[in-house]
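Below sits a lone chain in structure tokens, taken as the form predicted alone.
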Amino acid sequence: MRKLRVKSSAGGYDVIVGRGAWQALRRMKAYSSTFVLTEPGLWDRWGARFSRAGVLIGTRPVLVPAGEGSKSLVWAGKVASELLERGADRRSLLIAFGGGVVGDLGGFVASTYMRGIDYVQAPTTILAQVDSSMGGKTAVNIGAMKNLVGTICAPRMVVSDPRVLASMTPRAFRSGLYEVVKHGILSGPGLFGWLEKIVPGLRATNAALLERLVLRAARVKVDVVSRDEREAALRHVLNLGHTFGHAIEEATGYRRFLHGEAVAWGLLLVTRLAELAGVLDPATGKRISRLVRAVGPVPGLAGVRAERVLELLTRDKKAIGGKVLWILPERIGKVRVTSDVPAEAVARAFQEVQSGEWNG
């Protein structure tokens, strides 16, 4: 196992990473209660081991459904009247133990419920372990507004087992690694070098190569948040591949993409775009979309409506005044943040990018 230590406003926590880390839960003693939020799936399939693991046996879940329709206010006032009627008071424990959804949506309740109580994250995806797991970014989803209401709200630690990773889907798993590889276009060369080598033949059940893939990848997040907490500069950076990403999800209704898939799309379209832009040499430009596809396939965008993207990207959490913030890629290692980019260029790179012309 490896800490990472992440600096924050409230005093900063620990990261936990690799096999065993689920027994790190039982430092956290010191509560009234403690409360487990999950999906009954994996609670069924993993509750046993981390009870045992953490010394929670006998600790009742609450229970949401799997998947995004879970990230609302309707589901984090269910999950604040189950606490409540369990007991749940200021001096209580809720841990977060599942992917994005349940981590966001566990955090926004924790931070919210009597004006706040403390939370620990257990990511059990790729995508979760090496991203959303970490910064304290809570939020619930609003119609089709992707994260619209939210707090920031460090949690108290977070412990990442990669041997959970094992009864992901193929395809999740193909979802969280998109989010690796944009960790690997900031992070630089070496990073990315590595995934170039290992990322077509990785394996959800490897978990000693996934322990050193997502130790290396959370530590570029930790980098980030540690520097800026709150986004206002630095952080910007991790929405590379995001802002097409988030629209392109909005605009199938979340049905069609995995986040991670949507992701995917936004990092080949960023690419293209920084090509366009003059800011990104087509080689570098090969590389990457070359790394993308090699994680796998993702469902197409036949038949997703461009005007409806592009008038989404106005719509981003980041644009100020209609005007998008762009995070485009200048090489591996160094991205570029702009308002100045042409609407022109990003209809074209949208188009080139769909209809298959642009490949990198």
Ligand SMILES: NC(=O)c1ccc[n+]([C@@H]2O[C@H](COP(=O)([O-])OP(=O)(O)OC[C@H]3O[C@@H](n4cnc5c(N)ncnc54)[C@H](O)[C@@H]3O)[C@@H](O)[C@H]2O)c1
Second form
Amino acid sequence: MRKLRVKSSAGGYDVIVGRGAWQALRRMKAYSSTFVLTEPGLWDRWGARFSRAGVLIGTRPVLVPAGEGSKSLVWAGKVASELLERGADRRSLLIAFGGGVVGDLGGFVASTYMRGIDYVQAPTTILAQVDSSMGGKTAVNIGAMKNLVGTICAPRMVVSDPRVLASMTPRAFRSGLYEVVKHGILSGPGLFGWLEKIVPGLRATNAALLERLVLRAARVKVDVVSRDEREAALRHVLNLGHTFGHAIEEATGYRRFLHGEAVAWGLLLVTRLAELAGVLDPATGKRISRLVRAVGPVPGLAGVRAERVLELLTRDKKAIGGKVLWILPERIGKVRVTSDVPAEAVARAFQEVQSGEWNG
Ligand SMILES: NC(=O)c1ccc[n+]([C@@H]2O[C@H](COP(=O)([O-])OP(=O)(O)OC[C@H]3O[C@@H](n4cnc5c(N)ncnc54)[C@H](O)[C@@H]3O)[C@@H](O)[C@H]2O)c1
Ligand SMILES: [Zn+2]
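Structure of the form predicted in complex with this ligand, given the form predicted alone:
Now the complete complex, all chains and molecules, led by this one.
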């Protein structure tokens, strides 16, 4: 078990990673009451073990349905009402036990309930363990607009036990790994080279290896958010692969791809784009595309309309005055943040990757 430390204006917090990490919840003592926010299936599978580790026995969880639909103001209201009904006060603690959905919703409720109570993230998906549980960004969706309303509010602690990943479906597991690949590209040859070695044989049940993977990938996020809490320049780099990724998700109505799968396409597309823009050499481009593909199969891009994707790109939240802010890989461990990319190169990258003409 290892500990990372996030620096934050609110004083910083520990990220505990490893088998047995949930036991660190025992330290959270000075509260009038403790509540766990989670999903029914997840609680059925892991609740007993989680409660035992954190000495929360007898805790009746606050439940929300699985899925992105729970990240809404309606569900935030229902959770707050239930907390009130069950006697939560300003000195209560909320533990978000789930993936990014429960984490974002739990953080949002905690940061606003009675003007803010403490909360802990206990992430249960790869994406949540290496990314969303750290940094204190909380949000709910409004209609089709993802994360429109949210807060920045650091958790008191993050506890990630990789054993919980064993119950993920193979597809969801792979989807999270694409985000880890992203962290590898951002981090440098050390993590990237290690991923090249282990990814092909990686299983959701290999807790010892996952413990190292989550630790190394989480450290990338910790380093970025510790340096830049409010997402000025630096946090942009975490959007590598996400500009195309978000557009693809939206163009397909959030139905064809899991988030990480859209990011996988986004990473391939931005790699080709970086080559076309002359900032990335093809040999490195090949390494990146090989690692993305080594994670496993992704639903294809067939039938996704290029014009629609290109149009959605300019509506990205990071676009300024219709100019897309691109995060281009320059080499392993270095990206370039620029809006100076010709539209023709963007269109060509999409056409080549979609048609399979370019595959690294
Ligand atoms: N706050 C941030 O900085 C940040 C960063 C990235 C993403 N996000 C948000 O995270 C969300 C996506 O997170 P996610 O990918 O974890 O999705 P998720 O929370 O919906 O989890 C994915 C699926 O896995 C299930 N699940 C969770 N843990 C499981 C386990 N251990 N075993 C089996 N099934 C399990 C869930 O029920 C769900 O069906 C999005 O809403 C996104 O906006 C937030
Ligand atoms: Zn992502």
